[in-house]
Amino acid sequence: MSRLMVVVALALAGCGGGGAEQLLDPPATSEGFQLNVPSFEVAAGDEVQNCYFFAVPGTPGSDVWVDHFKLAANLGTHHLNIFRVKTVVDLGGKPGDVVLSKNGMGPCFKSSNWADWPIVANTQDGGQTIDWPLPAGVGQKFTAGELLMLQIHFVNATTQMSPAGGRGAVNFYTMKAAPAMEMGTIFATNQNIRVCPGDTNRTYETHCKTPLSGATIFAANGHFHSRGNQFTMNVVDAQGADTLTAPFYTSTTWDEPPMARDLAIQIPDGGGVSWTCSFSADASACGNPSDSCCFTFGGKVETQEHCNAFVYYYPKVADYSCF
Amino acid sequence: MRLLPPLLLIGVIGCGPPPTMMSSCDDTFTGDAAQPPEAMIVVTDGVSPTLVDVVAGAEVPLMRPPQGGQVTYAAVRVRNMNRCGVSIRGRFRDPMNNAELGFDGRTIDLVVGSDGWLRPDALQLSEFTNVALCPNYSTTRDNQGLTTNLELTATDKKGHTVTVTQPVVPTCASADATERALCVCECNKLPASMVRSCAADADMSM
């Protein structure tokens, strides 16, 4: 058993039975490995966010292939993303180091910290356990002791309540053999949000321009908070126009937004993603009172905004950031 | 999650007064009504709080706003347009072929200057397009330092629309040395094998 599993093992044996914990069984060795958070408390009025750091288990530099995800977080939780850890700014970690960070402040809510680490799959979904295989002939690949970083974010406070405290766990199913197709992501923000009281309707709307040929979109979701009202998803061809009549993806949901997973939606060659985010603020809200009350860019849901596009698709040229 | 039980939204949905939404925007016309709207492309660099003209052949700053990458802080004044809820459109075209190559658009509100014409709150990095060359994924095309097409589109609630385009030269302008580097990494074509490390190349590592 590698020394993940044991942590796996540890970490479940310890764990409380609490109603509205969201337990996720480990996968036998055999059929793949789990990266686990064990739980921990979201005081009354608190934000946080922490970020986890594991190993993908195997013989050290051997490809790891990936087909099969299972998600689950507790009720309350603002979202779980699986990152590939790249370049270290002023957040990084040894396999199974823990960086805790709380309302706003910390490494782990300093997005520029991650700024190259492509996305490997993310989940919003409070409460349930989301069952995500890839579709048939697609795979993720890793490789043995490459490092990865699990960030969850629990808030409970006004906008969101998280009764059960934090906890998550991803099951990730491998493969016996390489599969026909490589599965790439793109991760995708929208910087400068400012969000004021009685604003109505305020738009941001980005491409993500990507040097793709006859790829796929499989699966997607938009991330924005409490001030969001609806988040889009277009393709753009080389030109920047739209080439679908209607959003691919559209979520009017900020605290559970959907997460598409049966897609095939073609990228233009030469072309992209759009996502657009529309917020309003409510006249006697408040969330900067710096700066004139308004809602800007950042991670803490009760007082800042993100417009955060995750876009899953094959075959692989590269896993994207855009900004 | 589900924020509120069943019966405690009963309970919101029955009394208190109803949220308020009214924007605070005062959208007044700046201009001549008989006039079609006039616009030039202003940009700035993020640090200093001040709008520069953008003339044909200008060099246009790329700097690094808070996530990463390297965007360029552009909008435009106007005049003879109302000045809340501007729908703003910003896109870096390559002149060869048309082809974007970064977008981003936004509602703002103007403000009206000392001359007359509308423009962006300088101070607010957020009431400008910040249109993203970088990190460049092409393979073929620098996205630095060469001759390319920027173009700004405004648009108000009532209708009235200007498109400005001029050729300009995305240029990485941070004052800091490394920065500048991190920034002409990232802007610049992958190599072939496409695989880039720009934060070890400008020693950004620690």
The other form holds:
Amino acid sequence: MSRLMVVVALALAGCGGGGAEQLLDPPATSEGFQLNVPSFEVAAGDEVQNCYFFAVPGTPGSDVWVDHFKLAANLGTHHLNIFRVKTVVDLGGKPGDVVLSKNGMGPCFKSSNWADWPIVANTQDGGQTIDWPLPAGVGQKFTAGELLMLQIHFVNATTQMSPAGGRGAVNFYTMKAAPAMEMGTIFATNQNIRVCPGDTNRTYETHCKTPLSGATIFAANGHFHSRGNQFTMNVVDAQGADTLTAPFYTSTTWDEPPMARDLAIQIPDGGGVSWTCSFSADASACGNPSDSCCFTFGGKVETQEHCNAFVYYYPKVADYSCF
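Form predicted together with its partner chain already given; the form predicted alone follows:
Nothing else is written out below except the one chain.
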């Protein structure tokens, strides 16, 4: 683990921040705080995925409510995800620490290390600022001093190019009072995928059930790599059966998949979400040479595949992870 001088605008703690490098202007001191990742190199042929650790600013133990995010990352970003740190396996750190990982190697590439870390927010749109206000009356609750991890992934190889290197920033805009409803999240991955050279529209579907009752999905997005053709989401009942006649989310773009917002999708009591990924691989492609050149689950874009769902709902019962 390396210690890095990460610039954090600790607005709630009354500390000025920002530094010389700014990808995204931080909120005013009275309006929120920023997590800011400074520039790092992504050499030609490399994939870099780093995990940065931050503490939510404020009086330790006090509630911090957020109802608006802005997320930005350099052109060529693969993803930027923020997680709440829970069980520490082989990945952890103190505020200001960064765990550096490259080319599929290192603890920041191993998703089992954050299997119970709830997702906070995410973006896969490099080169632009995502301005995301939550629905009226909904906020996400944090505790001052709570540890967050910002994970950012850049690829400068054949599938994606990141010539400007890595950068990222996230603004958290705070509320003056607790809202009527708390936001909850679902982060789900299907790790039982295997796409082999010559496969066409190979499809995998699975679901994540919850004990929710009266819950509404208001935002969602999906994630896979360059073999991905189509990603869809539906809702399931307590028995795991799809309930909508058509998916509430569809993406056919792997490198900048859309984030659906302003949704109003009801989850049946005891139900959850299903998600489907279909893949095709050229006959000359090669993922793992030791496994018939097939592409199996993993974080390395060039040689592995993903099938991940990010779902945001209210009112919160819990944050759910399905691995």
